[in-house]
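Listed next as structure tokens is one chain, alone, in the form predicted alone.
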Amino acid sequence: MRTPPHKTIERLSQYRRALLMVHDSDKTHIFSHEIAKIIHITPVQVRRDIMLIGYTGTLRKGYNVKELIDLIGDIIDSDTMIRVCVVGVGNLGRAIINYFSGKRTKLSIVAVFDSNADKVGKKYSGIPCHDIAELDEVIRQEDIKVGIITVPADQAQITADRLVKAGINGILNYAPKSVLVPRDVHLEEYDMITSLEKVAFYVKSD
């Protein structure tokens, strides 16, 4: 199979959590309607994004919800364990680090890096918080491919560049500032206040 697009992948991954959550509840099947609701696109959208991986349902059940769970995280998941680390611990990077621990068992956040002294030597959901001095050393170390930047905008940048320098393969960027990478680093921006001023606007025009 041919490497989905982008924004399949992603909504795979949404596929997946909602899957997940109807996975606790005992149901053993799903229609796509009943995905559709939970993520809030349309049905026949899900319909194309599961062909697209060559699974499908029956009439009468729908998909079988395991079977599904599983298909999608051969695709979108590692063989091996992915190693990440968060730059920056104020409360964007502790809130990341809390609801992410043990989420995935394919990634997992193995370091925390922050420049303020009371909190180097901490930890945080178990993981320990180096000095941003030690990254370059930490990250090679601990064959981390993946940076999460929760850093203020004015260390965006510079943020960026050291992880590229260190051998950092992907980044995701919650800082409220672009940054530029290399074109064989993979970059993720989420900008909330980009985010929050959309729903603004939708509720404004209402």
Contents of the next structure:
There are 2 protein chains.
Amino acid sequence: MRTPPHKTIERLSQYRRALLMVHDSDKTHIFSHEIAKIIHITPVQVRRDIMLIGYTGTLRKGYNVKELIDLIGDIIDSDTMIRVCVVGVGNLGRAIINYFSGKRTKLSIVAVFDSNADKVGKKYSGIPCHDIAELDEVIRQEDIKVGIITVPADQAQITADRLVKAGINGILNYAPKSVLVPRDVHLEEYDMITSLEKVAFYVKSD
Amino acid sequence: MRTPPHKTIERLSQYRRALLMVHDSDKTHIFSHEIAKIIHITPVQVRRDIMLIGYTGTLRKGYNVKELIDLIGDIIDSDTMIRVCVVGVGNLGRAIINYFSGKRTKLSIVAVFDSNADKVGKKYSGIPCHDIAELDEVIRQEDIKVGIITVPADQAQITADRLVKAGINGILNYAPKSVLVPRDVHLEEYDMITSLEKVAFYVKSD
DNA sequence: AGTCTTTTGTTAATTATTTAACAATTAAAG
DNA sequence: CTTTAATTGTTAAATAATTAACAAAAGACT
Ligand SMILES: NC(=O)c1ccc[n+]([C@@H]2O[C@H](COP(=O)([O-])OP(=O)(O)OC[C@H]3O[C@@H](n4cnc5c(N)ncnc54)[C@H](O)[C@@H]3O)[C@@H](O)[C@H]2O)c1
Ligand SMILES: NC(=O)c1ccc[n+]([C@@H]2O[C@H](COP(=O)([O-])OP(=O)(O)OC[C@H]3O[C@@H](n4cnc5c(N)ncnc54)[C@H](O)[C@@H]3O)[C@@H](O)[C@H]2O)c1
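Follow the form predicted alone with the form predicted together with a further copy of the same chain, if you could.
Every chain and every other molecule in the complex is listed next, the one we just looked at coming first.
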């Protein structure tokens, strides 16, 4: 099967989040328009995405929740566990560690780093905090493949460089400063202000 | 001028973030390829966006940083200050309040809410925390137009309902559960797990 | 049993977004 | 002063993403 479009990948993750919640209830099947409503998209889009990944529901019964969850896993999850670290254990870092812990079976935050001696040696949501100086060593030992950056903006680039040097393959950067990485390192960046300004823009021109 | 495409609005916000940083240095002008490098897009895209908003740079000198910042402000900012509140002062809420404070001239977080009595009455980054029961009253008094949700997932919908009832026009939801709002309320949602799963997907299939 | 309604799966059409191409212009170099 | 290289602005082409259209199947209803 051809690898699905970027946007579909993104939505698959959202579908699964929604499906996992539905699965906790007693529903075994779900219609495209029900999924659509949760994600705020159209039912056609849902059906098209599901078609793209080669799943078929049952006519007039909808999609089997469990099966669809598993299939999405087959597509977007790695075979093996992907190990992740967080650099910078401030408010945002802690929010992320705490939110994420145990949420997914194929992704796991296994180490966090900070430069503040008061934090080093402590555990956050059960994950040990290492000194930033040990980053290289720990990343190699723990076989960490993805790093999340939550340090102050002026430390973002140097942190990214360290992560790259240690052999990481993907970075998720929350510091409000874009970082430069080699082309073979996959980079995602997110800035809340962009989202807020977007809301504000559409609010004002209502 | 026609209102720019959604994606351009998003990038304008990013351009401005980058330009503000450049402006702090002594550079007065910047080339499209320099902006492009910071945002990780192509120079053509940058020029096209700038064309769309009707700005013209000087040939072989690039764009005037200050002018471009101001023009982007004219497009995406509101004439008047847009007042924002945050509901849920946990790790994430505090990270947001702290990060955002004072960053933009036309957007301001003026109130935060929590249900925990220990937090009510305190100030966070200078912003007073009110009891959630006073939400309606404070939002009307303070003329708040946008709400940011950072409460636990199971409180997300009820919080959204409260905000809508109080007359808010836009919501930025960070709780990992989609909320339903009337069509005239602009909604943005973001979930870190989607970003992380995206990174993981592209990392594994490298 | 036959009709109606719902819902999927898929192809085609439409719309949105990005990328390419290139003329025009200007600063710098010789 | 002429040539060269760099850079913008814009139109056209290509690509990506969404939406529409609709046939086929299956349960519900009579
Ligand atoms: N992208 C977003 O939407 C968003 C939202 C909120 C905050 N932020 C940003 O995220 C970052 C963290 O925010 P926060 O509120 O947690 O800040 P914070 O100050 O509470 O935490 C920063 C942490 O990083 C550590 N640190 C500093 N330099 C370091 C280094 N070189 N190596 C390792 N650790 C280092 C500090 O000791 C601290 O623990 C900031 O850059 C902030 O602007 C982004
Ligand atoms: N979208 C993301 O990327 C992302 C990342 C991290 C965390 N989260 C989510 O953000 C939310 C907050 O995370 P956190 O780490 O700050 O959690 P937290 O538990 O530290 O904070 C939640 C706060 O909300 C308050 N609260 C609870 N119910 C409330 C209500 N009905 N009204 C008002 N206040 C209420 C609590 O008193 C607490 O202060 C959680 O839902 C978490 O899953 C999302």
